[in-house]
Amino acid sequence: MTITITAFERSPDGGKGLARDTRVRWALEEVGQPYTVRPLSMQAMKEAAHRCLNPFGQIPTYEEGDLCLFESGAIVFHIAERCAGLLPAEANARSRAIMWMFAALNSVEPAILEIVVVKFAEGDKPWASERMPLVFDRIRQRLRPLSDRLGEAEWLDGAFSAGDLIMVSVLLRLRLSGILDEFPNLAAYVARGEARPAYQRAFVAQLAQATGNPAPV
């Protein structure tokens, strides 16, 4: 059955790979699953037809036969469970990979997303400039133990897994902040993720979508 995902018709990130459909594309590329993309305008995302797929009016969604999923983490988990290549075969290692997926989405990403909140939702507030250093400090509080845990290892727990895919996707949001440069091992970790051929294919496809010139995937 054909896999269809939804994505921004014109991505707000301008093709930087930060839109959450990129991590879904990356997972599909890692496991060698072909897919099609249904681009949506901002208005279409809020209409009833799309809210039947995602009640929050967001992207991405994943459709395959009578299965429809939303939330990028859940979609990547489904892909990893369904196809070989993103979760270890050994039971304990598999559980740890899933743990790192949750850690990325619940322990690391919320702090990073506060940068966007301060810049765009609260940027006109008189206290916004004072709040940003506090946001950066909270991000550092999350990155320090992550950096310590990774150490000099290539990936978080042995071979590359869905846990690394989600963690790298989350850390990529720090690219423009400069914070990642304070943790050289994490910066190198993210660079390794970006260098993976599957990520490069996903990035090129998302860039083409964002700039209005969709490429075949």
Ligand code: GTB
Second form
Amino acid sequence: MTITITAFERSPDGGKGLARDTRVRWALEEVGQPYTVRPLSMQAMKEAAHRCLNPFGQIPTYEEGDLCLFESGAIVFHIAERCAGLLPAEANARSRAIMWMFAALNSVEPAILEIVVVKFAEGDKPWASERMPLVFDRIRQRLRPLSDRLGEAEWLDGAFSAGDLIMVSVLLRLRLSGILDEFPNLAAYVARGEARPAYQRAFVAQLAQATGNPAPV
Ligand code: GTB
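Alternate state requested, the form predicted in complex with S-(P-nitrobenzyl)glutathione (GTB) (shown: the form predicted alone):
Let's see the whole complex now, leading with the same chain.
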């Protein structure tokens, strides 16, 4: 069955892979599922046709037959459940991989998103420059225990899983800030994720979309 996802027609990040369609593309590439992309302008995202798919008027969405999903975490979970390669077969290990997906989305990503809030939504407020260091301190409060738990391991719990896919996707948002360099094992973890051929394919595809240059075949 054809899988169609939505993505920014022109990602505001210019193709750095930070928009959340990248994690969905990455999951599809990991499990070898072909997909097509319906690019959306900012305006189209807010129109009724798209709000039927995502009431919040955002990307990414996922359509497969009569199934339509929004929320990148739910989409990656759906892909991981249906196709081999992203969740372990053993029940407890599977639950732990799902736990790491939730940890990335609920315990790590919200702290990181505060950077965007302070920079863009509150950037003109007189207290914005004082708030930013506090935001970074709160991010460190998440990165330190994550770094301790990862230790010298390659992935968070045994083999690479959807938990790592989401965690790496979330941490990638921090690369430009330099804060990952304070946690060399996390920086190496993110680099390992980015080095995966499936990530590379996803990255190239979103870059082609963002820049308007078709990806080389
Ligand atoms: N919780 C939802 C999910 O995980 O799917 C959040 C979806 C979401 O935030 N979508 C964003 C969106 O549609 C794109 S990914 N924004 C348009 C709108 O709300 O009107 C977030 C994003 C946007 C831009 C960059 N960037 O430029 O670097 C990075 C990430």
